[in-house]
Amino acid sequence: MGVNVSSDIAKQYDTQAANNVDVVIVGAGFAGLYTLYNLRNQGLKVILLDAAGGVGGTWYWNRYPGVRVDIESMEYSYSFSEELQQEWSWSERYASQAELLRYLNHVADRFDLRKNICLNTRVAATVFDEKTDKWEVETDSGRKITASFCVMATGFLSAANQPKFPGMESFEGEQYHTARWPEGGVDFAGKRVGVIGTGSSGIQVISEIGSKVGHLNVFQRTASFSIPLRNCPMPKDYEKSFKENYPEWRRLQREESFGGYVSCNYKPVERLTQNAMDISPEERLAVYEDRYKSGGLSMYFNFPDVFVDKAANDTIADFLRGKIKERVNDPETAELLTPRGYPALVRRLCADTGYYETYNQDNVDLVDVSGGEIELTPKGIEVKGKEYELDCIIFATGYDALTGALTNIDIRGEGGRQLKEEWSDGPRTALGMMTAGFPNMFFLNGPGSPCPFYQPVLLGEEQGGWVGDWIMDMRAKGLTRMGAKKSFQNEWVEHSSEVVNATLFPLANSWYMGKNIPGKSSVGLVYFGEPADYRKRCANVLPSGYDGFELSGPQK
């Protein structure tokens, strides 16, 4: 589960020359070891700092039952390595925690990023001076280091949301949350379990342990579509074809597919361009069945007038609809497992290890807890009138994502203002990386950016380069300060709320929007534009000279 820090490398680090460094990066998941390997490599004087006992950001936290990338294995990797491309051989199609892991052990071991690194060290508070240009980082042990430059690599779906049922502390049994799972494991083993939550989270941990309990109760308010993942041990052949070909296959990543997955059947994907309503059924069906048959996240590669027009979707939703009806026994528990009142594909779309099929089984119950609430009570579990004795309750219910990992640290910018309080209407940001009032501090797969659609690992490496580059180009000119000007931010949150209302995003109460969250939200959260063209405009900044962004030297 990772090596901890060692006592030699936390003495070093505890030096007075330590606690002044360039970067500060906060976050030891992909984004933010590629980012201290990048920054380091360029002579940067870099300490990273997780919360963790070990690397792997939302990978070291996320062990739950059932577990894994739903993004093929040999797509979410590092690319920034061919050597590590060529010698990491992943065991399967879709890669378990375990797996993912021991992949990012084996990259902080093979490019000795470990002595950078000081684990088991939370980040209470970050403070910027305007005097001297640089951020004054605070641990929960009272540790302050200074930097000049701050990179919250946090994660966008790494701060629990954490449920406010009545009665929680009144429940006699055990509870556990998805997104903090016990290192050690649960045996569930004949207790009587209820599981809150039918997102990817929920249906993985329902899928796995559904023929382990004695009797397992599943709440759900509102049903997810959910196709076949189709894991399997990664083919041989496969995996070569890939090796051979990684520049063409990393270039489809950034270039011409829907979030960064490539892959349908095995080959590179083929990028519709004919709208669903433009041709007949029978070929809009044999799309469909071509993408199920692929599993994991292949149907989004789809006609692209699914996505902005209620007429062509109802088509795919109608399709994914059908194959739930095929797949449960029982007309009523399919029908309460069939997602209603919102376009498919608009909030996120599961993928799944026969877990439709898990209802079939007799100690498998689904409660609808839709137009009711939920209340704990010591025994269990009450809902419209009626209590469900549980010894165990799995909280399901993902996280506050994009912004709760950063605005649960007190984030103090120009003038003493708080990041929080800056978001609290929705976060600003200019181009997902930076926001106004907060000079020199810069969000990797942050609000604002494409990262739902983009593949998180490459958006994290290229997000790191841009960073690497304005930095070292600030240095050769002795610039100390860069900021967001405000009228580019708002130019952006513009551009990126006209993108999403040209959809059909806005239809679905989804994390994407920050409907999860009671009360967030939904401005700025996400770019839904293409990444190609996020692309094309972050690698401007520098060529432009830095353009939508203020530069400074030294204050006098």
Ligand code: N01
Given for the second form:
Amino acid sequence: MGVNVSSDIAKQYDTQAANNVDVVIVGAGFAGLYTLYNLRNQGLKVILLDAAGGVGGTWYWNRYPGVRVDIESMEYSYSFSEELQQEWSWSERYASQAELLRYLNHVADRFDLRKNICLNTRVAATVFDEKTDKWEVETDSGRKITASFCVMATGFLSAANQPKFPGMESFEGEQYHTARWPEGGVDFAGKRVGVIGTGSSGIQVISEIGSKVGHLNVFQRTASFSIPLRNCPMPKDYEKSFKENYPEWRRLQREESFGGYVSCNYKPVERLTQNAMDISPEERLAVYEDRYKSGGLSMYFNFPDVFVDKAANDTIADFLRGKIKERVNDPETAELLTPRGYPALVRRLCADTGYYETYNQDNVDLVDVSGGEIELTPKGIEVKGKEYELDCIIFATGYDALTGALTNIDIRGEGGRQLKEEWSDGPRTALGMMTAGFPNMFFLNGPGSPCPFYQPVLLGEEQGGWVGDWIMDMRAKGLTRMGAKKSFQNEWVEHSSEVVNATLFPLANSWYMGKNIPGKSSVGLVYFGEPADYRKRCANVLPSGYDGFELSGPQK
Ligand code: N01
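Okay, that is the form predicted on its own; can I get the form predicted in complex with this ligand now?
Following is the full complex, with the preceding chain placed first.
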């Protein structure tokens, strides 16, 4: 794909004034920016709205100390422009948030996207007008925009989960959430800090600030599995070989990978077809050690049975537990940090930089809050009858994943039905991209898609591409409404449930399963099937004559 944005198209309207457009895109993260680029290049009048003060999506808001991506930079990047792939140089194997934000700003400038972006603009509501087949989009400042289509690129990990702990208002110190970190940063030097949460965000922030604070108390409800990230300056020969072979790396990511990433020990990994239980313990161990040596999410390049057979999974869980013991000096703390009671890899694996070693420092204590209730007091946190005095509390409590950013908007479809209501028993979508009763609204990296298991940058590009193809085809045919058929949606949700129920994923309380939010349903949240199959189904929508969807023209 080229980069020649027609300046005529780009200049055809003033984004601030245009209140009648072909497409409103919500969200200026990876998926939204690419979709803007793609749709505008096709000659459509597009506005992208984002509540943030800059582009970047989740990488704009997540500025907490230690934050970086745990998919390799060479892979966690756009594939749509060969020029961009060749020009951009990542300085580290795993990019920091600052570098990712620089990259996304570079993309916005390089492809002249800003003139179609309205920042500091939160979408409050969208209502579908059944007479005109258009969406009326309303922002929090009262601006109203009419659009033929809405593309919701709102992010699957963007709506922060802030549990309401008793006494929150009474705490006299500072409170921060990892997903909404203050722009200027926070100085923790010499302070007594408490961190609630030990998922990917908590593990990163704890590892980074452990040596900088006066004292750190970590409040852990569930121990996570974590392996070393092994970040380092980008090896130049690796970058060179990647850039020389980008088409093949991308093909592997799309067609043959487990989760949209393929690099292991700086080489494309071959997918294992043998089961862990069909080989000797020594052979198994050699594979686990190899993945551990590579670091990051390489552990997911594993035997197929570890995701479906508890006995196979136990072999990897035991391996990972053993590694934790090697890294923590105090046996009691090591035991508390050792995950028990759920399989490995079925909550997202964490990747750390010195996380376990942080607990070897004298100024860091682990507090087990499992089975207890966290309460905030004016002076700190009380749990199981003991008070911990603190100057600052960091909530690393995660996200209302996949649905939160969508249900936070008052979205009303056919018959005035509200999306939040429709999804009260779990999101129901067709291919994770549309939901019946809400025509002309597309989700990118949405619920019912494989986004947590398929690199979201690539999935966002592909979905943004399919949306563009569908819109342009409809235009050519004089059609104005595209909706998902309920029957097809039901089939998709049923198929998704069958797939996940055949795995070990339901055995853990994870955001994949919606179990991190009290009362949230796991139905339809994530498609756990093969991403390659998913891609084929989506790519076939147009050639099949929109099988599973219904289309119509303007009303007479
Ligand atoms: O959120 P989480 P996250 N009382 O949901 C605890 C991506 N990501 O922001 O496990 C006490 O994983 C909760 O405890 P428990 C990545 O995909 C990527 O860390 O529910 N504790 C858990 O420990 C990741 O998976 C990167 O018992 C409470 C923690 O808070 C996803 O984002 C970096 C609680 C939440 O962990 C989410 O990660 C960061 C309560 N009431 C994030 N409520 C990288 O690329 C919640 N917790 C490296």
